[in-house]
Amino acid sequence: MSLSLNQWTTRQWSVAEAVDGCVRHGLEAIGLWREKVAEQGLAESVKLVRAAGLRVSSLCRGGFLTAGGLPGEQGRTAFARALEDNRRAIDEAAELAAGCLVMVVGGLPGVRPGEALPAEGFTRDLAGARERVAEALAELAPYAGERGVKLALEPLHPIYCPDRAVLSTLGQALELSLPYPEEQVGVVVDTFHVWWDPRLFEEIARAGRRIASYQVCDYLHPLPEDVLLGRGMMGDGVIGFPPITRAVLAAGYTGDIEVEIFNADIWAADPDEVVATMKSRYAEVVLPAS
């Protein structure tokens, strides 16, 4: 187990800059984002990571599978496009030898992330949206398995259920993963999204080796106007990390602990200072006392 920098924490860094930053700060792993990999170029990103001797702890993100819940041809077309994009994401994860492909499954069909509800062209069928996720997994899990990629279902805090993820609890994500071999489909434990769940420790234990990624950041209070940016540096919010870390380790997780922060002030700060703070808070706040 070691510390990994999720690239979005130092959002202003390119893949090349983030890889160099990890090396300078003595980190062994990095979590990459598809947008940044596309800007750098997939082949060049692979080359940079391998030359630096880094592990890719995760690739973010696949998912957004629920648009198939729209009626008629619109839904069929959206579902086909989502499957095509996710197959590309799986191929990219395979090239990068990523520990997993993080799957943010999508919100209610027709609701766009961060935008007002459209006047028409969306559905309130939450149960149906979750069924579309299950249908997509049936298509994608074997494809991922053939390429040695683990799909990691990430439950998001319920505030994101309308537009980003109709999976809100670790238990929901775990249930969807169980029909598949654990090397094909697992789950993400992200402290920001799951810290509040009264069944969290029970579900972590039940997940066991299906935990494909452990991501940490704090939950700020009060949340900013843009709740997407309500993640803080560990120790700046309300989460008690050591019990969660202990539970994840007791469940058998041996992967990297990845720091993923969406925060406008952190994004505007000197990335090297952010990484230095991240390292100290990881040791002081995230890890259980020995």
The other form holds:
2 protein chains.
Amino acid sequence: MSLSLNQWTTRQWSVAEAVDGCVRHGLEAIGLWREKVAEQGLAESVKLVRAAGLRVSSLCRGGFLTAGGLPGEQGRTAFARALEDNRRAIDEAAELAAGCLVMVVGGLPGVRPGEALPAEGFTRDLAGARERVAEALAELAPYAGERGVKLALEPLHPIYCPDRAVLSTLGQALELSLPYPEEQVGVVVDTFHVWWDPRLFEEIARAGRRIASYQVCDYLHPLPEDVLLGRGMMGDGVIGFPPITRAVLAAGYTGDIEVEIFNADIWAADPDEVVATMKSRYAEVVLPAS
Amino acid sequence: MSLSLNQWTTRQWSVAEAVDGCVRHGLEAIGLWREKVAEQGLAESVKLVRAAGLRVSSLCRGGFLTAGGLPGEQGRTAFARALEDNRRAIDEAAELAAGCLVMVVGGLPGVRPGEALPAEGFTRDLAGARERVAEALAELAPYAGERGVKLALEPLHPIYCPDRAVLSTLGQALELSLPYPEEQVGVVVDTFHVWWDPRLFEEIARAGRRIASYQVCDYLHPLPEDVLLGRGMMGDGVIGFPPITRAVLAAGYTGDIEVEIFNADIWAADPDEVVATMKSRYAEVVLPAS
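Switch from the form predicted on its own, shown above, to the form predicted together with another copy of the chain and output its structure.
Below is the entire complex, every chain and molecule, led by the chain shown above.
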């Protein structure tokens, strides 16, 4: 287990710069984003991480599978398109030998991430949207399995239920994963999303080796106006990390601990300083006292 | 079962005005707030609702029980003060013959509702804060029982976990209530707070007659900057009400359905228009098609 830089934390950096940054700061692993990999080129990205000897702890992200809940042809087209895009994401994860492909499953059909509700053309059928995710998973899990890629279902904080993920708790993610082999479908424990959950410790224990990724960042209070950016450096918010870290380790997790922060101030700061702070906070705040 | 106006929805109105408004619009029940009752006077408020023949579907609110989690003398004093204030709230609920006293249990010890995190003097011990709530309940439930008042534990949306309620799901509220007789401690189902919960329908069924109050309002998307005001008129947000209403009724709930909306635009509008809209939306959007 070691600290991994999710490259969205140092969003100014390209893949090449983030790989260099990891090496410079003595990190052994990196979490990559598809957009950044596309900018760098997939083959070049593979070459860079291999040459640097880094593990790719995760690739972010697949998902957005719920649009199939729209009626008729529109829904069928959206569903087919989402599956196709996710197959490409799985292929990329395989090329990069990523530890997992993080899946953000999508919100209510027709509600676009970060945008206001459309006047029409969306549905309030939350249960139906959740069924669409299960259906998509049935298509994608075998495809991932054949390529040696693990899909990591990420429950998002319930604030994001309308537009980003109808997957809202670790228990729900775990239930979705159970029909599939452990090496095909796992779950993400991201402290920002799950810290409030009264069933958290029970579900972490139940998840056991299904935990495909442990991501840490803090939950700011109050949240900024754009709630997507309410993630903070560990120690700047309300989360008590040690009990969560201890539970994840006790469940048998042996992967890297990734720091993924969406935060306007952190994105504006010098990435090298961000990584230095991340390292010290990780040691002071995230790890349980031994 | 009938529609009840929670008076915070028409916040401009005093108790006297809200009682008049209910009568004018043909409503049979009202949800009162302690602040408004104090302004009107408790005895006068009792007289007004009796003369109008209204049921008091709920009194809002008791709670804020977690400050006892602060260390030492500060914690002990805060805990004693919170208990004392809650006993007064119970007395008031008894006088008003309120259907229940709604309990908003409080956030992390030392974090004040709606305020930024203090530089020091708060705790991240969420599990401990939750234990303080259980301890306070053990003190208050018998006191309420002796006065014929039902405490209604309200799980709040996880966004409010830092500063308003460490009670975050219906299942968690139900577990807290189980050691006490049904007539002493129940739970609130407020659509805004629980609509996203993947276990919602299971927990509503399990709660059964423990459901002390069913409150409805919509969940706006995106939320406004002050997330406290993200509650909307039914039909203006993302919630699909009929399945939830159907489940609450199937669980055996026979009380009133209260509309409680915190929303700057609605507070600024003509209260009579708000009540008229509330009535039509209730019929169109909240009730399940028969």
